[in-house]
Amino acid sequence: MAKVDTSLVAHLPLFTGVKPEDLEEILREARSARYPKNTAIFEQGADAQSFFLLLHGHVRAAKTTPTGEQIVVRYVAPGETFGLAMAIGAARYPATAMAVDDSVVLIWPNSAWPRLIERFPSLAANTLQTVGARLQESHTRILEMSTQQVEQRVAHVLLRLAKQSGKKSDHGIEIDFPISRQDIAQMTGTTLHTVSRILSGWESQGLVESGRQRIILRDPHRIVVLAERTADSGPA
């Protein structure tokens, strides 16, 4: 692979506390790959042979239930790791990873993991921190699904995505990758019809602007109010 400039990745969470000379050695174990939009990087249930660091683009992790229902687990942004089955002792990938736009990743073989964490303990600590944060995120989403109305759940998802991958535009904060109303439905445990109704209502109120796989938060503050209101607090 072409040599990766360590200065471009040294600030990423995976490499916190790693010395420059150690980072070069870690990167020598990796290879780079490009995945065009809508290409699977790995499939749910496949043998977990590698782990990944996203350099460019965005990746959707989605899980198919035994009944055939698809659930969007999370979106991966540049600088984040994914496919960390080896860190939780899983032999197979628990979800499918799909490039939602043209993406570039670094790939390490899982066979290198024991050697890397033995030589560079901070790598293991950083990965454990990432796994812990995602577990907490999962717990938060389960709590939302159990206790919140659909409108609140949709608001929370939009705010999380804007925080993760939002960019300021003339009209507000745009979620900087292709995302459909169906994707949002699969993240919030509801139907496409319900999400479409909610977003159409918010558009008429000037809260959001949406198009084909594109969403802009025009009034983020009011969306925060919607997300945080309680069931007995009435309309925002």
Second form
2 protein chains.
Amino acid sequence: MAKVDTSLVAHLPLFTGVKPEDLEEILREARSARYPKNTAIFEQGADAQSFFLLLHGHVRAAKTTPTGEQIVVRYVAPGETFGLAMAIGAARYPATAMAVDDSVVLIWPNSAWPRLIERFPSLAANTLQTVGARLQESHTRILEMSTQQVEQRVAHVLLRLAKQSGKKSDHGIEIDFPISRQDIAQMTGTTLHTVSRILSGWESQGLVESGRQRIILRDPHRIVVLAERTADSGPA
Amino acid sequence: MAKVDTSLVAHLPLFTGVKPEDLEEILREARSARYPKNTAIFEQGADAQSFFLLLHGHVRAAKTTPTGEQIVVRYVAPGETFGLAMAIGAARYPATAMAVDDSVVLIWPNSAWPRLIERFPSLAANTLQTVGARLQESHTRILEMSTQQVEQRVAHVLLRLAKQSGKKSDHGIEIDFPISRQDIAQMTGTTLHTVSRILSGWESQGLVESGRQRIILRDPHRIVVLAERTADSGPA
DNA sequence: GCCCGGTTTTGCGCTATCGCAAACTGCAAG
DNA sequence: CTTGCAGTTTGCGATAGCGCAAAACCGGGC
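Mind giving me the form predicted in complex with a further copy of the same chain, seeing as the form predicted alone was just shown?
All chains and molecules follow, beginning with the one already shown.
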């Protein structure tokens, strides 16, 4: 197992307030692994045995109902942790994690967690902050689902993805991992059909350019306007 | 300021792993306050200066959009913390907290938080667990909003409220704080009209008994069935 | 270069739910 | 007891978005 260079991860929010020599000790407890595109990292309901830090790639966390419907909880970007079941007191993973691109992760055994937070309390504090931030995002998402219509929600999601994982390309921002209409539907509480219609509409207005699992925001500013538009404040 | 009896709070999840003498020290930093029914404890967007532990009563946390729509984030039951902005790294309260019943709370100044978690790391760990639990509940709520129809969502919410704050009465479980149709609408992402229609329907089937800000589940079991029913698995 | 399967597009009817409006009700204050 | 008002009920028309079905499309694998 290759040793992880501390300089690659030292600046991450998770490690703020951790001394370099401590960081090294923390990293010694982890191993790294590579997951090819479209492989599962863990499954919803499985015994939680590890927690993860994404180094490269992108991971989709999705939750499935007993009847098979899915929602995308979030996309994990490099530098973010995921699978923190142990930290939040869950014995099993509440969602499925899947690499949507070739991905590299650091993996700590759950058994290391209690020891780590005892020796390095900043870890607990930092984790609390990131989990808190996710909680707020969830609340925002609930608020949006309750008060906005589908088009605005899709606009918000695309803007959020662009901010989190946008790659500036010629005349636009491209979401730099493969994402389908279906995925967006599962992030906004709608169907892939409706998402497709909306994107088609936007494409014909030059707002976006999109194709197979690929979306480029050509005119982010006008999309922001769309996102913020109230139901009744539309055009003539 | 009256001194708080440690025995009243020692068993709370927040304080698991805290030694009795430490608990006393923690409580010394708090003051207690009483909020009459329908008074605000803090407002969304205000500078977060304190965090809270509810001792008696019930508190509604609600989030408002720029355009005035509201959702109920959650109802706080006695023994639960709220207003943890500082802990999760927010400078302002992300929601408004309102006493829905005469309520008594413990209040710590935010400035005490860093010191407390340094001296008593279990506090951070415990808080992480409760925030994590709330995050999972939020995800469940998003899942429900995405995949279920309104009637099922209302059923789920009532069952959740009954479990959290249900008082067994003659032949049923009564939600033991005032809650309006509007509140339920704001918890389920619908309108008070639709909630009213649903409850009327249930009432005529003997599932619930309800009135002005008051709901009694007469037949929880059948409500569970409703909650779990798939869109197409209905009766003839 | 061709074929296959997953993805996307689009049409069309349907319906759950909204939105508005109006009437009703019961608690609480005076 | 009366009155006022917040909360609730109910009717009715409007519609956003779903669900199903079919066709078109695209990219990668062989």
